[in-house]
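Given next, in structure tokens, is a single chain: the form predicted alone.
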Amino acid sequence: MNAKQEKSLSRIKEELELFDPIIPLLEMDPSPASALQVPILKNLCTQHRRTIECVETGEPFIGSTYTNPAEILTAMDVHWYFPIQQMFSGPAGEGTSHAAEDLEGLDKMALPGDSCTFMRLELYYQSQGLMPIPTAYLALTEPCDATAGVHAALMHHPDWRDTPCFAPDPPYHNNDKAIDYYAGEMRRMVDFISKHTGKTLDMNRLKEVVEETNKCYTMWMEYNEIRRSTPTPHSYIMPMSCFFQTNTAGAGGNPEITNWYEKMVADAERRVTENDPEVPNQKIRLLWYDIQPFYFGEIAPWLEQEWGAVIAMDMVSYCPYELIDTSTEDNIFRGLAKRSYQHGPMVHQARGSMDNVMTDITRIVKDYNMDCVIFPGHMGHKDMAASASLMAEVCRNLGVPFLHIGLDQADRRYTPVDEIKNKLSNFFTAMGLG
């Protein structure tokens, strides 16, 4: 292996070494919560040690974005791993000794500063060769100009410009036209993978793959039914792992992740039935409209301890999944063109109509009895500062308060913790909750 594979491989061989320890120790801890904990981080270190082995050995694996479909990667049984996970955890993770290194390196390089802190880390790691450089890369140009950038300068880093790239083409509308033809762009995706891996799709195994995936959205709908209960089951960082179990870890059809959800249903239950939440003492329930960002472990147990603040639901969490037709090979492709270009978090709201902000937000208050909204308002999200006054409108005629922060997903630097934990504490006095 040269240099250049060794330093690509760097971070995430430090998050293994970072998580490796603290699964024996979760193991050894009786609570629930620990033991929830361990699938995940297990989960994680596989396909950080599938990836090493893939960069090590030559075998051909795969980098893929969020919302291309796991599924049909598992069911070609080909390796792939998301090159921006590092961001949101291990030692690139906000509070980490790479954290502040990246973000001042990223500052040198020539790039817009008003654009996506996503996006422009994603260049900084490929920039300085952090990023393992896959056979294939499966890319995405939805649903904002920022991404539709990266992937632009992914294709023509020198390091990177012979790896072949496929971007899915995903259409505006959502009628059956449109998914007839995103569905066609996943077969091409399936020609693409197989011309650059050797692997080919058995329509049987993909069939099974489905299934086994429906079964974790299954689950993961009746998590957010229950977490309809007040007091709310669990704290913030189980509902964060939802997402991640079923898409950016490579988690497609793995009976494994199903038990998970299982077991966190069952958990939550529990929690409802013998009046043992997780969070004593929960006094505001408040909706989380955006994605978390990076340093949300200092604001969201400090919502909860000092406020009784609860995130009883939060954006990427509730996107409207619908289980997939398995019946013919037709509707599998169908159910995945769908479910990958109109479903996930930030697509659902950024592409297409505003009315699926304002619909979500109408249903999650109503549904979820929410005693304010929180717009985090990251900078990068152009689209939804657009849509920011018709939130704060639907949130008046529910008569809900809504608070608007203004902040920077991934730089702190943007807005300081303290500076959010102040509007916060002071639009919950003005409110007069908690």
The other form holds:
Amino acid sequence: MNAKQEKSLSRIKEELELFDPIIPLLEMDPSPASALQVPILKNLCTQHRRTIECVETGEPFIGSTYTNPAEILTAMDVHWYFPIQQMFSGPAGEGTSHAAEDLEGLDKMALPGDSCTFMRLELYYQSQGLMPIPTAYLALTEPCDATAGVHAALMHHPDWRDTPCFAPDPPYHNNDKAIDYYAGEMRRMVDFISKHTGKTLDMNRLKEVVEETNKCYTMWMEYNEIRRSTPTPHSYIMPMSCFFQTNTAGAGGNPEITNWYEKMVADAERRVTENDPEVPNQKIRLLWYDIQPFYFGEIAPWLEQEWGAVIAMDMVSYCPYELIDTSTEDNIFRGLAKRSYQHGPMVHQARGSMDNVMTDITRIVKDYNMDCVIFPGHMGHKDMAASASLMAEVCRNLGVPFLHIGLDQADRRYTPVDEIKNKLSNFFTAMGLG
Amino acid sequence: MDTRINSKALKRFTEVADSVVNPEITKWKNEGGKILGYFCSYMPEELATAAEFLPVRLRATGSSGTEFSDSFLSNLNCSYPRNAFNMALQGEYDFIDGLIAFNSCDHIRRVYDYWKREVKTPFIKILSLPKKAEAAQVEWFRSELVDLTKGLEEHFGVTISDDDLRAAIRIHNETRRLLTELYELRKADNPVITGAEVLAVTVASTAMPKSIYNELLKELLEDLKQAEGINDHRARLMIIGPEMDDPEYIRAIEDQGCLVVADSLCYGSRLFWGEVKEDIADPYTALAQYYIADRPSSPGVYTEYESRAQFIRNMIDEYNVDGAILARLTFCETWAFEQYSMVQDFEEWNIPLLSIDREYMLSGVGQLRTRVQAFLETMEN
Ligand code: SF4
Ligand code: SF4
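Return the form predicted in complex with its partner chain of this protein as a structure block, the form predicted alone having already been given.
Entire complex below, previous chain first.
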């Protein structure tokens, strides 16, 4: 390994050093919450080790992004990592030494500050050589201009310019023509992966993997149903993990992950049946309608403890995943296409028309018996900012209070946590909640 | 800085660029003609021409503010759609019979949503614009154009035959050839036309019937043959960026003593570069091929950065450009990341680049002048 490769792994190695010792401690803790955390951390550590191994040995591996089908990569037995993973050792891993350092480094870059900080950080990590350069890269051109733009910039970096890149092109429409087109993109993606890794796709293996992820999605949807209960069974930490469990490396099609979902559903069911919610004295049920800020660890527990306010549903969890029909090859690719370009968080809400925003908020408020809707309003979400007035209108019609905060999910300096808490407190008080 | 010619044609173009409604539009409307408004340079105007409609690209020229659109869009949104939608809410686009939008950016996508709800334009359609430019995307865009034709035929009771479309392609190709001739004149050591004037000419091409426009442009090209070259400029600049339809913006730059001789703007060269191939049998394929694959792309076609950079580099060489200004609209993320790569390339090329964030409506002219002055000084040192 040369010095560049060594540096590109440094954050991953730091994260391993952080998580590795925690796993045995959690394993000793008899609480159900700890038992549920263990597989998540184990999976993360295994993936990091695989990335290190690939860089060290020269084994082909892929850089990919969050809506590209984990099923295809798993079935082709190709290792991959998310370049944005670095954030979880940086600003996302609040408390690590890098949070402030990375944001200050970012300030010095020639990047307009009004564009999504999350994506700008990705370029910062690249500029610092903190991302392992993959054999090939699967980019993403949805759900927003920032995601698409960052991939173009990423691939232009001198160190990455020779890395082959495939960017599936998500259409705007949801009709059959569009699904067929995107299914074609998925097939072209398979060809691309084969060409650059030498791995081939066995359709029987893909079917098997999809059937396994179908089980995960079934469990996840069941879990969402249980969250309708009052009081809601879990603190917010648990549901936050669902999406990443189906989409990260090592998770798609892994029976251990299915098992994790089953345990989580069982624990939620038990808590509902025995009236044993993780958060006692629940007073406010709220819908958090945006992604979670990196520093949510300071907000979600505060909401629960200070106000008895639980996030009974959130935007990332409320996605219309459908099970994929595995009866034919065509159906599998069409199903993966829909899952990939229509269903994932942000993609579902931001890529197409804003009708999904209206219908989702309406259904969630009614089905989950919400007391209020919070729109954090990440500064990168230009389409969501443009939808805020409509969200407010929908909430007015439903007779449910609505708060638009305005924050930066990656940079707490934009709206300090205390200010966010003040806004929330004032809102709860003014609306007579809590 | 202005040309030293007195051209009636140039005056007409300048008047058209100065307002949203021009005498040609009024005449067209009074004669019962239909008008198809559209956002985005990816609209194949040929389809409208083939239907005997007048295609008009939607600007927000003369906008009085955003007080109405602020109830819908936010202050994190680009000022171009905010101003344009404000005008629509005030009824200033009531003259269009149809609106074609594209999912070209996060902001325009939402304008389309609100337009459908709030503005009573009889025919509204959004086309899905590919974000890359390979064979499958050409095919996809072709199918979108066929769908648009069907929609127009059904709604307006017209027929658009392949021959109509071929005829329209010929007229629009003539426009492209004439504009290319105009751009050729800018390569001279002492060009006969300023950047501001050229922008007025290209903007006018999006708001006039092409047959009339082409005749006027021929007249202008004749007039320019007599014109004296401009020789008192300190530097030859290129302008790069998204929506820029106000010649006054370029005039403010040129007033500092430089001359804008080239551009990569979506109201400039990227609007008309090259031609639609007339020897492709299927006119829809020919259009899709031109708009998606052959013409220099906008940054919304994210995978094509390298060819965009090459296009700019070629222009710099061919037009003997000393430095460039990249004028991005605030909150435009598409151009934010484009700018990031551009800055690196200009450094590699060792060509001065000034990056400016601006608002759609011309404001802060004093600051713009100061920055351009400083930029010109650094170039001279
Ligand atoms: S955080 Fe939002 S704006 Fe930023 S890249 Fe993700 S979806 Fe786009
Ligand atoms: S300038 Fe950028 S944000 Fe504004 S309308 Fe154009 S692409 Fe969209």
